Structures are given as structure tokens and as C-alpha cells.
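As a starting point, one isolated chain is supplied in C-alpha cells, in the form predicted on its own.
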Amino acid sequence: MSAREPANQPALRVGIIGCGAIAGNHVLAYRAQPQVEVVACLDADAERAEAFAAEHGIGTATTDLENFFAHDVDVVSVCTPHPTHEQLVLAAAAHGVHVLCEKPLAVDVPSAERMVAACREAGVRLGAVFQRRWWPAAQRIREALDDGTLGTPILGRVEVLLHRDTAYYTATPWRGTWATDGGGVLMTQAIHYLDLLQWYLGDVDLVMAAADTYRHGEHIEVEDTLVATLRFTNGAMGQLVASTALTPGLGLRVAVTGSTGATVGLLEYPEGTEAVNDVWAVPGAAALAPPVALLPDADLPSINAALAPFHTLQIAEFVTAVREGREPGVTGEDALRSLRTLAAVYAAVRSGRPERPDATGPDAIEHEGPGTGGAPR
């Protein structure tokens, strides 16, 4: 229920802000929940809002934020470009409305901090979409950590090896710039796996990193390739390798090794496909998935469609959290933690020195225009 009227409405009233491709996943996910109604949608483009409303049977389509909130929504999903998130989340908090926001939470740490603080002060729930946590393969790794199978995690590895063609960047004007995308492969694609890595290994204490733009430099000013080494507060180490310069892409992977010597991991291949536990090197239960055939890259609509069931699982959990008055499975603080680490990685690229997430400060992500070799400045 809303923070304003916790017991007066028989069903949660939901609004969708931003009517692009991913918003369809949200509508379908909410509609799969009992006692939930999607009552309004908002987009800066009136025609797109109206078309989205007609497609999904939503009663109200608007371009006006106050008009949108006047429809007594209890929950909103924010599905807009990254730099707009803060304004919309703060508006939702001011209206006493719970918020589920697409990743990344913001393009800089201070913005995300303001969002988390505003929702906390307003007494509303803030969740961030990291739907890959709901894969059974991802949950199985979390359980192996919780039940002691791995002991203490000592090593984490992430590979995000993807293909993006020129049209991916040129067809959407806000992609590939520091001001509107907030970063390159790390911010837009690898952040999902950074979230998984920190879910498994905890907070990051120190990072070293390098980045460049090898393939897409004519079309973007952000990095298309990045490598980072991470030291965690529990003493574990990690490595993250990410690129959109591959043809074809080779998928996404995370693996964790524990103090028992056991290693477990998952593989998402092709991109958007439900991950499998490709490595389960646990004494007495060892398994290694056979090599997979090289497969064609999926297009973005296919990737979004394949992830839709896991949007549904996360949104179902978020709805339950709102009704029970508890924190959701992925909180605003979780998303802020990933963003702080991401900002430290970019700071390390910029400085050429190790950087700490808690020492990057409000100007952790400073940007220049094209010609910087993909590195944040």
C-alpha cells in the first residue's frame, strides 16, 4: 500500500514512467500479480505514451508528472534513461509512492545518495532492478555461500564479453555519452554482474582499473572495454573483464572460489538466456558443463523478452515487500553500493592509481568529451 493510505485500497495501483522497450516487461510482471492494477503511464513523448497505453490497456497516458501522480498510484516503475532517474524518484518520494527503478540507479554517486535518502525519509520502499539475482543458478551460488559449502569467499571472477553493433549506439541518441549514459560497458552491461559479485563477496575496499575504446570510438565517447582488479573488505580478491567489442559475443560469467577450495559459477550464453551453473567444483558434487556451440548474437528485443520472467519474479518480490512493509530483495542501498564501486573503478581508470569506493567523493565520475580513449576524465 502507499505510504499515504496503507490500508484504504484493495489493490496496489501502479504507474509506469518511461514507455520504452523494457517498460513492457514491467507491465506484464505487475499484471501477473494478484490485486495489482496498472493505471497510468508517463513518457516525454505523448505519442509513445498513448501507443503504450493502447497496447497494454492502461487507462491514462500523460506527459505531465503531476497529472500522473494525481491518479493515486501506490507504486511506480522508473524505466527512463539513466540521468532522469533522480528527478523521478525524488518526485515519487515526495508523493509518498514506492519506487522500483531500472539500473543503474543514477549516473553518479551523489545523485543516488539523494534518491536513497529521500525515499528513506519519506518512508517509501526503493528497489533497483537486478533481475539476474532471481535466476535459480544465481540463487544456488548464494545458498552455497550461506550454508558454508564454499567457506569464506576468497576469489571472484566476472567476464562480460558481448557484441554490440554500430546501430545499438546510433539508433538511441543517449547511448554512449558520459552525460546521458554515465559510462560504457561497465555502467550499462557489466553493472548486472558487478551487482552479483558484490552480492556474493560483499563490499569492495580497493580497485585498480584500465579502460579504452577499441571498436566503437567513432560513435561513442565512453569505454567499450574495461578490466578491473578488486580487493574486498573481507580480504577476497576479484577480477572483472568487460567488453562490447567482440564479434560474436561470448556471453557473461561469474564464478566464486571459497576457502574450502570449492568453486561455483554460472554462465549466461547467449546474452539474455537464463544462466546455468556451468561450474560446480564442489567435493562430492563436482560438475562441469560441456562446451557449448558458438551461437549467433541475440538482438536487444530478444534479450529483453528472455529476461522478462525474471523481471516478473523480482517485481513479485517487490510487491510483496511493499505489502509487508519490509525492504525489497534488492534495495536502493544495494544499487548505491554497486554504483560506488563503479565510480571507484572509473576513478582508478582516470588516476592510474588504486582507488577506494569510500574515497572517490562527489566528483568521482568526471567527464570529458570524445577523444579521451574511452576513459573517464
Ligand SMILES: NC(=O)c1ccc[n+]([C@@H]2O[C@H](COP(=O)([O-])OP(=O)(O)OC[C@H]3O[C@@H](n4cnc5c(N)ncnc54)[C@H](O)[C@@H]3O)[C@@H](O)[C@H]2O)c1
Contents of the next structure:
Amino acid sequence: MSAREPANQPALRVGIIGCGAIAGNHVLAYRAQPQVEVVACLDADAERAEAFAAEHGIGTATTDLENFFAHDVDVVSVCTPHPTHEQLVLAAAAHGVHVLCEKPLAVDVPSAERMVAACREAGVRLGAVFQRRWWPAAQRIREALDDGTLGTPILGRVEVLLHRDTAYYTATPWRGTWATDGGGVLMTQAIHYLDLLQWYLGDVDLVMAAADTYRHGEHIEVEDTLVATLRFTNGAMGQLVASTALTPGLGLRVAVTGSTGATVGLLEYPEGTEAVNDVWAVPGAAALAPPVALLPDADLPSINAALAPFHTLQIAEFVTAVREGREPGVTGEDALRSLRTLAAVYAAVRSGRPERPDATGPDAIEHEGPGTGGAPR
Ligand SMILES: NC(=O)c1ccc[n+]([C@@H]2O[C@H](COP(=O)([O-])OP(=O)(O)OC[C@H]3O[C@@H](n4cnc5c(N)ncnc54)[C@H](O)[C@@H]3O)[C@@H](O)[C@H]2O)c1
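Having seen the form predicted on its own, the form predicted together with this ligand:
First the chain shown before, then all remaining chains and molecules of the complex.
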């Protein structure tokens, strides 16, 4: 036990499952917490597990789940490709271990429902990583709703305008197919902002959507561009525009307008860096719109590194929730809610008709293309 650990509180023992690009953010985040030890890591690829353990000074590297759980872990982070999340979260629940799962929670709604149910029945906490909720700017939007500045929300807007090169899809074998990635820009990138939008505006009642693959069609079967119109149960409307086909990328924005007429929004630019409130158009308050110079597109390691402080904030909150025996700030149910909306969006792309999240049924995300509608290539 280190000097900063009070003798009356045992250290929390953490394991990392999946030793790829994002797992390092988790290790850094846990290490920043008092009384937390990262004791084991697991990867399907033995060399990756061993290299990761060596890089981060983790005592046990394994490919075997039973061996992994035999190291008395209290908490695991699941950092593997999306379709593998369910099996690993269910294993954690079966071993009575709290689990923080990377986004998206799963690639279909029934899978996410099983994960939520298994953790609830096992009495373990299930958290989902949506670290952008910890941007100070994202929290100021939430506060503007809570303190009445915005009144009742009436309009939400999301833009996810990103650059991805061909190597992004070809260098990582699981990206870009319906079976292994579960979707395209909506499933992998825009889901962060769908989570924010639902944090602000609540449940979605109706969606209309279109999607296509304009830029990366030679390499992927999922969409690289998607537009969705959302109607919320509280009567608000929303629009989500998302693409990885831009060069250069133009960043990520979310803005909420309320019944007072005020608008509060944020800009994340370059991708991954701390968002700022770029719109604060509140009667009586200054409008803030810092000019932004166009920058070169960041590579994936730089984006992941920029996200690290916010993984640390979310993981600090998750660790506290586990210690206090309460639900974490972003629960499995929260992640299930945005996944239900996402499923309805893909259903609307396929059907060409409006769809309702609650009516899309258990097979809402079919692992097939959304239909291209003859758009230009
Ligand atoms: N929150 C964020 O901002 C953020 C950023 C990047 C990635 N992610 C998410 O994190 C997850 C991982 O992404 P990544 O970019 O680190 O992927 P990656 O491909 O770099 O790493 C995944 C690792 O998991 C291992 N793996 C695959 N299947 C496994 C299994 N069944 N059991 C154990 N190990 C297995 C692979 O060998 C690989 O080392 C994805 O769900 C992704 O969406 C989230």
C-alpha cells in the first residue's frame, strides 16, 4: 500500500480487457486515483497483452479470462471492439466484478439489454464511457438547462464533421463492416454526441434519417455520412449531421436552444481537444464565438491522447461511485438509451420512413448496409 492510501481503505484492484489504442487512457486514469492498483491486463493477442503490461508496469498479462479474474479484480475496463463487449461484460458480472465498458455499449439493443440485466442481477455497477460529458463546456450546457437559462429545450443540433483517412479503416481489421463494427460514423463517432443530445433533451420519440458512403466505399460497407432528424418526447426537435468524409475535418459541435430564446453550444476542435462554449447567445450575457483557424487533421494517437484527461475525470467518478455503492454518472441504462435511438436511426435509413425507438424491436440493428440510395461516389 502506498503512502497516500489510508490504512482503513483497501486498494481497488483493476483489470484492463483489450490492450489496444484506448486502453492506455484507462490505465493512466486509474493510476491517477488514490488507492487504485491496475493488477492485470488481458488481450486475445498474447503479444499485445505482454507488451502492454511491460509498457505500463502491470503485473499480470494473460489471454485467459479465468486466469484474469483469478487475480481478485474488483473493477474491469472493457476496451475491446464493440461486438465483443457483451461476452466480456457478462463474464465480469458472473465474477461479481464492476465494469466500465467503452462506447458503444454493444452493437445491438438486445445485447445491451442483456448486459444491463446481467449487471443488475449480479449487483455490480455497469458504467459506459462517454467522457465528453466531462468537457466543462458540455457541463455548462447542462447547467444552463438546470438553472433555467434556456427554459424548456426546443432545438438541439449536432455536427460531427470529421476526417478519416483510408488507413483508419484498413489498418484496424474490425473497422468498417456491419459484423465487426456494427455501423459507421454514427456507431463509432457520433454516438458520443447522441449521448450528449439525449443527456440534454431526453428520450427520442421519432427519427427520420438518410445515410451513404461517399468517401470510403471501396474499403468499408458501413456508412461514412449520415443525417438524422429527431423528435424528442418532450416535444423538442433535433438534427444530427455526421461524416468522416471531410478533408479537412471541421470539428464537432452541439448546440441547444431553449424556450427563452437562448442558445448554448460547444465546439470540439481539433477533434479530441477540450471543447469550448463557442455559442453563448443568452439574453443579457455576452455571446462567445472565438475565431478558429483551420488546422491540419490530427492522427488517431493524438486524438486519443487529447481525450485522456476526460477519461480520467469519468474514471474518477466511476471509482467513487463503486466505493460509495451508487450508480455511476453514465450508467449502462444511459448507454442503452442512446443505442435504442441509434437503432431507430439505422432502421429509418433502411426503411426510408420515420421510425420510433420503442417500436423498432429487438432486431433494430441488422448487420447489413443501410442502403445507399444511388448517391454519388
Ligand atoms: N471513448 C472514446 O473516446 C474511445 C476512443 C477510442 C476507442 N473507443 C472504443 O474502445 C474500444 C476499443 O477501441 P480501440 O481503438 O482501442 O481498438 P484497438 O483495435 O486498438 O484495440 C482493441 C484490442 O482488443 C483486443 N481484442 C479483440 N477482441 C478481444 C477479445 N474478445 N478479448 C480480448 N481482447 C480482444 C485486440 O487484440 C486489441 O488489442 C472500441 O469499442 C472503441 O469504440 C472509445
